[in-house]
Amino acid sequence: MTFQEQLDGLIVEKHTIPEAFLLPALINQKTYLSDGELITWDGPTHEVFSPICIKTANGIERIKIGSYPVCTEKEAKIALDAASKAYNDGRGEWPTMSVSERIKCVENFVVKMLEQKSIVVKLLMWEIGKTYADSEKEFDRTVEYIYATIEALKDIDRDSSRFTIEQGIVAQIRRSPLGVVLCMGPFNYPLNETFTTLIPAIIMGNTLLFKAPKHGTLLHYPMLEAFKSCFPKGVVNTIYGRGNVIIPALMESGKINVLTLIGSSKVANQLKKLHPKVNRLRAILGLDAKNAAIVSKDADIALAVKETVLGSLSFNGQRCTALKTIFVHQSIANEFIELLNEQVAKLQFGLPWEKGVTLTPLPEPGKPAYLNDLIEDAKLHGATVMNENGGTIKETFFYPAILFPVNHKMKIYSEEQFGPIIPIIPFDDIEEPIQYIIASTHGQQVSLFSQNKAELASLIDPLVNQVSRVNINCQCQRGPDSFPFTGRKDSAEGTLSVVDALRSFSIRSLVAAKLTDENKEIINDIVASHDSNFLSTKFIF
């Protein structure tokens, strides 16, 4: 098949989609939670349209999944006060409620979850173009990072599960909420990357307000019931509307505890500089980045390749820890780029639930032409796409350019530019990618590629102040999720990981009293009585 037959394969009549992944009917939602209710809205709605494109009597068009309410400043204030009231300055019946008992809640709730898994990686699919393979991973791994999410937490419960003695004092230190969470997920992990804050700010007792991504929000409608029926009224509460329009007055209310955000640092900013009580926001980020490659005169070649292809173009090159900018020393570029060229084009391109397939379309309606502007910008300031069909598009598809040699005048040089473009800089001097790397905006991972002891062990200590992971000989990424995952400079603000992340969303808290043998007996009283769920013995198997 000619690489055209492949591209005009991309759009299908309708009836020739395998019944095993199309969708039961259109998903039109009608009803978002709020206040422990799901709540019937008859306002306007948006709707959503997948990235897959059929033909029709009108033409190509991408085809029309559902809607979802688009709800107004007020509703968002509404379910605001909701997670207020159920929050209840601390006092609310969440807050203070055993770890055992929110653990059991969130049990539950998995088992709500998993019944709808078919539902919900089938919307995957539709509404952002992960392939069908990945979408299910996707749904796997998310289960699997709240089983971990519940087994961390029973271990930092059992270690504050005794009392401490020092200098005459005697005291319990537990973890304890921050208040109502504002938590809005990304597109291109919109189960995923969601549910490892959303999770994590639950079950340390949080109340929250939940906003899903632009693109990827219909998948979050099928778990709704089992929001409302696994947990206590108001401490889940779902908001829907045009971000620039509803979320600014939850900002300005003062209400907001924690904000987290994971997407631009240019929102992030704005959003923390319209909260009147800065000292009491605490904000989980996770932001820009444009995190690079260094490939050595002493690297693998065929494995710095391999990992850059997985690096770039996993998911189309939409993930942060997607390696987006490619130094390549220059005695080795015309070999890394030529096996490059290859590797690209033994990649599968097509429909997601095509078998063996890693290219599919892009979910935003203008990244094409997005992607398409930033290859006209780099050739006019000197580069070339130096692989065959590099840059082609097809209605929402984008098929990878390798763009070399990129330099500083190219807005690629800079920008991120989130999906399958690969843009290789040549370098004689390792100095230059160094203080590429100190003077970028962006800090969260490198990849270092070579085989040389001495020069790894000399790239690495710098680094490390510059970013907040070094790869050696492999590719950016999150995993595993026991490990922290952040970012310095507009990167990041906190650390995620199991651990990390219910830590991000709870203080440490301690009740104290001098060693008496009054306070003594009053604290045994208590203990034994069970009538505190802070100041207590009672270890979680």
Ligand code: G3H
The other form holds:
Amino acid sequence: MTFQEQLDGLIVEKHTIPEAFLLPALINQKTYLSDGELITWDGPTHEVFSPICIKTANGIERIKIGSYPVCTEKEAKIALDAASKAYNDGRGEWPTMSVSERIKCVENFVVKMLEQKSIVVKLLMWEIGKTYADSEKEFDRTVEYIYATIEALKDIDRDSSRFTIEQGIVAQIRRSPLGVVLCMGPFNYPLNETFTTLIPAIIMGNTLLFKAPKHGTLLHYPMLEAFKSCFPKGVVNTIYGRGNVIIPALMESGKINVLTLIGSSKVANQLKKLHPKVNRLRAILGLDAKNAAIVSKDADIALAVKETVLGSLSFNGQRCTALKTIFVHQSIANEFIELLNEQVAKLQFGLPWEKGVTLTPLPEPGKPAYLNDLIEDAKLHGATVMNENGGTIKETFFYPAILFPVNHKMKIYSEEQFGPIIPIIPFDDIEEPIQYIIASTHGQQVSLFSQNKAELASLIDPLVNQVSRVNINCQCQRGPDSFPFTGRKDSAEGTLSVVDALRSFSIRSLVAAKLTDENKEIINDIVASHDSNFLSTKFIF
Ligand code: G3H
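Having seen the form predicted on its own, I'd like the form predicted in complex with ligand G3H now, please.
Expanding to the full complex; the earlier chain stays at the top.
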């Protein structure tokens, strides 16, 4: 098949879409979860169009897959009051519940979430154009993450179910919730990255306001009933509407104790500043990144190319961890680019349900035009698109472009493209990429490609103090989920991992007393009566 035929194959007639991947019907979301009720919304709605286009009588159109409520500040404030009431200054049923009971609620939730797997996976694919295989992986990884979170919390609780005695003082130290959490996830991992903050936040006893990402909203709809039935009233509340309309008032209220956002540093900055009591606000943020790869003259070029392809083009480059700048030593640049061209050309592009496809249409409406603009700007400043068909656009689809040589005058040098462009910067002196990383406003990860151990060793020490993960001869990535995931500068605040997230959404509290006979008796009696969930030696098996 020629490139053009393949490109034309991206636009299909609806009846040719395999039955197994179709949504059962238009998903018109009519309800949202607030204060324990699924409330019917009859106001304005937002129509959801898939990045997948079809031929219609009116020409080529994005397929409409449904709609969701566009609520107002009023509904958002009601949801905030519900979350505040459920938290009740730490006195609510949920924040005072025993850890084992909270775990049971989350376990029930997972069972119900699994019942919705088929529709959630399809919605993931239709809403953001992620391949069916990767959408399934995202669902499964999320479920595994929840189970791992439960196990990690059991461990934390087991360690806390004993007393510590120091300098004549006896104490029981546990982790306590922080309050009301405002949780917002990203469109690229709308399920996984939302749940890796949402689940730890609730399991630690916080109550929640949850705003689904702009693309990747509907897939949460089938799980609302599970949220409603598995958690006490007001623990999980959903808010819908334009972020810039409904979120500022929530922050200005001062009632949000934790902001957790996986998104842009610009939005995070603006929101944090709206809170009237900055010191009371915790922020757990996963933000922009512009991870670099440094391919030295001593690199295994084939390996570096393989990892560059994975790192910069998985899910069309729409990963915060994606490799977004590739420094290649001048002496091997030609060979590297030649091999990279070959490997990129082998990638299959098409519709997300097709077997073996890795490149798919993009969900953000203005994205192909933005990427094209980056390419035109780079060309103006001396770069060339090195691969055949690089940068070709077909409606919502953008074919990967390899740009070379990239320099500091180009926007792509510092802007996070979050899409399928691979900018290659040649260097002579290793100090050049190091200086780039130092000057960058981002500081998430870096990938180093070299077989020279002395060279790697000399790079590791300066770079671990610039970014939060140095990857040797492999792409940047978040996983495994037990590893700390964070960043410096504008790339993150707080650390996520199965265990770290539990810490991030809680604070250590302790009950302490002088070790007198009277106090020993008081403590023993409280423990024996099981009247306190905090002062307790119950052990979770
Ligand atoms: O968007 C950023 C994600 O956290 C990246 O996760 O490295 O597993 O794709 P990943």
